[in-house]
Every structure is written in structure tokens, then in C-alpha cells.
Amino acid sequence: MQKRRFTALIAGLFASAALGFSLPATAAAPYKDEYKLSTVLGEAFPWGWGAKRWADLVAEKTEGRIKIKVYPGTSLVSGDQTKEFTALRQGIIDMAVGSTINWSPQVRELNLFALPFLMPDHKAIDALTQGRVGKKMFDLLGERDVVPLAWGENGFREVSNSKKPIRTPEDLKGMKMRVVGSPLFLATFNALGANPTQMSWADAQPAMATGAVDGQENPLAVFNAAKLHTVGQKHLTLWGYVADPLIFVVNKNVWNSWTAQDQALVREAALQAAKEEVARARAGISAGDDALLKEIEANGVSVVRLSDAERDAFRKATSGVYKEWADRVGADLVKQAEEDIAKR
């Protein structure tokens, strides 16, 4: 009896399709009981907070039809941040709030944001992510099995160490620095005479605590939430050499399994969560609101604020890296970015 009913149901569906009737949304691929969302950092950081906020907003807006679980520490790829985008494309990961740095090995154009000293301020980041460049990046990602929805932000990456204040490129010479898994970061720190070592964030803090590395570079929100002052990072220099935009994305097959209504709701939730996450990432680090900086200094950290001339010395020291990697990223795209930043 059950077999006959199933056969009749299938026949009915094919007949409806043949007659031109649209099938109900429930006939599409079934929704998963739970969707896996990957991030590098947990809720204590703006990045992880933004991912959880997105998940909560999606559950609220879809009235529970789409349930998302956040997996911090890139635990779905055993902590290897550089494998996250590949796993997302393959469907091992359903959704992600990912870093342009971590995904740049698979999408070379994303290296744009890591060109040393391209973006001088937050308005420059916004000019790129919210303008022509941001749209181009989303188009490129859309060709790689994912659906990008919104731009978040990890922030400008500042440099710290356990040895001494950094004011000139010479101060970095020979210093063992932890960097993310990107060849561009290796090239930048090599140009400054440092000794860069690539390692995951999970390995970085123990390495600093034991003195295996002298320093690191990360946004101030990460520095503070991770309590890096407790692992010897007593010298912090504000040089803003690169920024790290984040991208809210969904695997394309997962996206296509949802109704148009739910797609719109997930996008709406991503845009809202991203806007709130950016505000959180920028809080307390500006001239008008330096509460986070004061908190860092209160923990015994010496903060160096570079003059324009001092910062320019670092820019000149890495100009060769900028030129080489601008060619790899794409001369037209870099020119467009430079023009949009100049117009900000």
C-alpha cells in the first residue's frame, strides 16, 4: 500500500510539472535540522559575536525554519583557517563568517585588503567594501560555489611584541613574528627584516607564552579579548598596515535549497548582523572613543602611536611587496581600489 502511494505521489508531481504547475516550496530539497556555521574566533570577539548574532537573527526571522550552530576555532577543519573556504565550497561547511586573509590562498583577489598600507582609515575600508571593489569581490566569490551576503570586519591589524617598542622598520629586524597563513604576510615581514612564522591562532598564544615567537599582529579587539598582555605582549604599535574585512557567506547548494522568502530573510539577517558587528569591532579605538585603548594600556601595555612620517617609513620599506602583489591581485582592481580610497 505504501509503495503504491509513493508511486502515485511521484506520478502526480511529474504530471503537475508537465502541465506547467509550479511545485510547492516543500517539494524542494528538505531543510537540514541544523546548519553548520564556521568562524575562527568565538563570541568573546566581535567576529564570533557577529556569527552568533547572524545565527540568532536567522532563527528569529525564519521562525525556526533555519537553525544554525556556530563552530568557532575553525573546528570543522581541525583549526586550519586556510582550509575553511575549500570546505565551504565542498559543503562540509554550510555557512561562514570568514576572513579575506584566510580565504586569499583560494581567491587571489582577496589579497587586495592585505596590501601593506593601502587603507589608511575606516573610511577607506568602507569605500572598498561598500563600493565597486566590494561588488567585484562578491561577483568573484559567487563564481566559486558560495553566496556572499554582507561585509563584516575584524579590523586594522596592529603589531605587538615582548621585546621592545617598534617605531621603525629597523626595530623589527630579526624579531620572530607569528603571522597568518598567507604568502603576502610572509613577504611583508621579510621585507621589514623580521623572521615571520606562519601558525594558526590556536597555536599562536602558546607560542607567545613560551617565547617561541616574540610578537604577532592582530586587531585591537582581538588583542584585548585574547588577553595578549598575559603572554608577554607588552609593546603594541598602532601602524594600521592592513585591515581584515569579513564576509558572511552561504554554500550555494544550501542557499538554493531554501525558498526565496527564506533566502531574503537570511540575507536581511546577515546585513543586520554585519552592521552591528562592524560597530562592535570599531568601538573604543578612535579619537572620539578610545576606551578600548585605555583598557589595553591599563593592563600594563606600552602603546606606540606613530607619526605620519614614522608610518611612511614602514610604507616605503614594504613598497616593493605592494608592487609585486598588486600585479598578482590584478592591476585594474588595485587601481580601482586606489581611486575609490582617494575619493573617500
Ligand code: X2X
Second form
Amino acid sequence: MQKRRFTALIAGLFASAALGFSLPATAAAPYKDEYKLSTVLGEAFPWGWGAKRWADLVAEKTEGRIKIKVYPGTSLVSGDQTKEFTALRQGIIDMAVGSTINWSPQVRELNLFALPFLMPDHKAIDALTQGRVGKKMFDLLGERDVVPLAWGENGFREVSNSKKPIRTPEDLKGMKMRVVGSPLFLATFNALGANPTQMSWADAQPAMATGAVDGQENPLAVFNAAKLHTVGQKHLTLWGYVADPLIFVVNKNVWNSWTAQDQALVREAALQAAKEEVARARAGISAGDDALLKEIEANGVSVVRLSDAERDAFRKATSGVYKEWADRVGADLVKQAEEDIAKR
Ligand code: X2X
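Show the form predicted together with this ligand, please, the one above being the form predicted on its own.
Every chain and every other molecule in the complex is listed next, the one we just looked at coming first.
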């Protein structure tokens, strides 16, 4: 008895000494020399530009206390976009500006934005991201080891191909389409009778160049900056079937290591960078300002603009996918989204 108590006492002394030296009760983890920020696209694209803008604003606002390096091409996960969120949770990545599509394998609610023909216009995207739906998504992400700060935008994903103009679902029949690594995209293109294959963005461009795939879908800003006309993408259809917002996030442990003052500055910088990024993502692609569309057409790409009735045929062909996936996303969340879009 006596001996055991003595042993416990000695063990306790060692434990507290060890704790005392290695974990002072009040100090948080030290700041890193550099924080790693992951994106898929680089600075030539609104997405990568927004990430760099965030990094620059943070350096400026924190007077160099927080230095961020941007890693495009999801290089921190060897280009595998669908692993980005997991790496972020694990702390392999400190921060990210990521697409809802790429994180949807881990966060099923993010599939909401990829329900075909849910969002008719930019106002509809805003009604979701800036309203209760966006808040709910941020709450969900907050339960998964990350701190979401702001909504950016990749954009409405328009479909292109090397074979022929697409005006009806029939035109997509049997076409080999590269899609992102999300099962919902496979379902949508299967429903349209196409022949979809999942691959990363890094693999997509060589696949288009060699003709391993006929087509793809991405926002116009991506189509143009990636010069997809040079890899055979001669036909582009504006169908606006889905859009992917971007989310500016920080790993929770990293966030907690910062002072309240620095947290506020990083948040402020994210909100400002995101706002500017969204403006860039939307530039030149609407009726009032179509400079980007003109540039694409000047590169020899023929652009198909669908009538409402033509667009509706695509909606009808994918309505089964919408129903099935609405259940997976969560019927309540989809209902809120539909209501908020109707009210916009
Ligand atoms: O891979 C794509 O198509 C891209 C660049 O748009 C995304 O990361 C979702």
C-alpha cells in the first residue's frame, strides 16, 4: 500500500513536470512559418486568383504574422481533388479554396448545388449561399474539423465537346464525357444517355487532346483560361445545368492556434477575396457583358444558346436523378433551397 502510493506520487510528479515543460496551460500551438493553401486551379482562373488574393490580404492585414503559400493543381494530394477535404481535416492541408463538387464525396449535403437545373441564375446561387442554406452548410462543415469563412464561385458548368452541337438530350447519346469524381455527375450523364468517365482535372485535358473523351463540362472562365478550344472542344452549349460554389476554409487546429485578432483578420480577408473572386467568375458571360463569350467564339468555338423549351428537355431527362439525389442530400434542405430560390 505504502509502496504503491509512493509510486503513484512519483509518477504524478513526473507527469506534471512533463506537462509543465511541454504544454503550458495558456499558450496555443505556435504559428507556422508558412501555411499551405490548396486549390485545383491556378492564378489564371478566377478560382486560383481568389486564393492568391486571400493569401495576399492575410499577409497585409496580419503584417506578415500569417504567411500563406498557394498550392494549385491539388498538388498536396497528388492532384486527386476528391481527397482534398480529407487531407484538410487531417491537417495535411492547412487551408483551402475548394469546390463543393470536390468535397461532396465526404459532405453529402454539398451535392445540393449539383442537382440538375436547381439554380436558374446567379441570384439563385446567392439565395442559397448567402441565406439559411449556406449557413446550414457552414454549420455542417464546422462539425468536421474545418472553419468555413466565405463563399466564392467556380460557376455555371456549360457542356462542350469535339463532335457536334448539342441541342437535345439525343445529341449526347453515346458521347464520351469526362466528369468530375462525384457519383451524382455520373448519374446525370447516364440519364442523358452519354457515356461518362470520372477523372481529375489534370487527366481531363490530355484525355481531350488525345480524343480519349469527346467532351466535358466546366464554367466558361475555366473553358477560356484552360484554352479548351486547343484540345478539340469546338462545340459549347449554354445549358447552365449546375454551378459549383467555392468555399474558403481553414483547418480547425490551425484556426485555434491563431489569436482572436488574427482570426478576425483572416475572416475579413476571406470575405473580401471571395467577393472579388465571385465578380471575376461572373464577368463577361451574361447578356449585358458578354466579352468572355465573344472571346471564346473568336477562338472558333460555336456556341449553342438553348431556348427555354430546349433547356426543359434536359431538365425532364434528368428529373429522376434530381429526385433520387434530393433524398440523399436531405429532403428538408432541398425544400428550403427550392423555397429560397423561388423567393429570390
Ligand atoms: O475538375 C473540374 O472540372 C473543376 C476544375 O471544375 C473542379 O475542380 C470542380
